[in-house]
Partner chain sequence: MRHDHLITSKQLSRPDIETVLDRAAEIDADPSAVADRHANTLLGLLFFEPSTRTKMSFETAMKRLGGDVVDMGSVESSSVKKGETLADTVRVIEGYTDALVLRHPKQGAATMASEFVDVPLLNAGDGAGHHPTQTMLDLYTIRENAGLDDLTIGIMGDLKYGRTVHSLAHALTNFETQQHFISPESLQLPREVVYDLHQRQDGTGIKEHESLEGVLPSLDVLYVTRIQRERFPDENEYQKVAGEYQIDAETLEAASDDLTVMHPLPRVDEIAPEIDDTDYAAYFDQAHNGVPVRMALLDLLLSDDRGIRGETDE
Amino acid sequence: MSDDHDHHDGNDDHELRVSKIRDGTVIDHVRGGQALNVLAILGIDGTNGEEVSVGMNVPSNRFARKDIVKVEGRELSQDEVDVLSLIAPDATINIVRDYDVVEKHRVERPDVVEGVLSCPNAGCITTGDEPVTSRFTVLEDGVRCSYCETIVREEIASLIET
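Throw up the structure of that chain alone, the form predicted in complex with its partner chain, no partners.
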């Protein structure tokens, strides 16, 4: 397997826009404009010194435009990437070692996400000062707070805890 994540899109030259990584994770086929939310949901903000490159609105066959996120030096676990399914359901995850893609998988919808989203309901016990981790069950078309049972179907990215 070559390291090239996107030859099939017929846009070889876009690789120039996002540098190759040696070891780490490439998150590809993220819906255009969602790359920063992907980083937020993974809790990656650069303060830990990770080398991160982001390509936004890159031409793609699957979507008109897609985003790509590359994180050097960190292999994301399946659990970590599964939460991405909430905002980037079509994303593919490439684990790269020594410039080779050694694993490639799709995100899967988890049953529950913990500590990732904050509840939008001001009347919810999790929105106060309680020592409690947010927990949402994942529905077919949204997420639901395990505490107050509020269902959110739209703009889930806006709930990402910062």
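Form predicted on its own, following the form predicted in complex with its partner chain:
The next block holds one chain only.
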């Protein structure tokens, strides 16, 4: 068994090698360790045959470490980008068509997200049988339920409604 793939020439040590995608979305500059949460937000778990490349905790000029997610054959909706911004506020979204980046933009955190997160407060009106759509105000370091005022700073990804 050869282990040639473990050896690098001196020039390749700092290069991330992930295959290019033909058409789809590249989500770059995701904070290290958040790539799997990005996939969860996008509803990608591998069961539908999506072609996905993930780089986790790779060297970055902007951060010490970053994650990168490439999704073939899919362009993100604005709602998806809004939710992504909650866990990856520094991310860059690149839209790729025929191997060329045709759009590139940084995510912008919305002031409010509706219908995408569930409130962790069991007593909140949005968690019962009432037909009330969840609504959260986006804070600098988390989100606040517009109904019960519960503030969430950690594990926001676990509140995403799928």
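Between two forms, the rigid core is defined as the largest C-alpha subset superposing within 1.5 Å. Keep in mind that this is a model prediction, so the values were computed, not measured. Numbering follows the first chain given and starts at 1.
- Here the chain acts as two rigid units, and between the two forms the smaller unit rotates by 21°.
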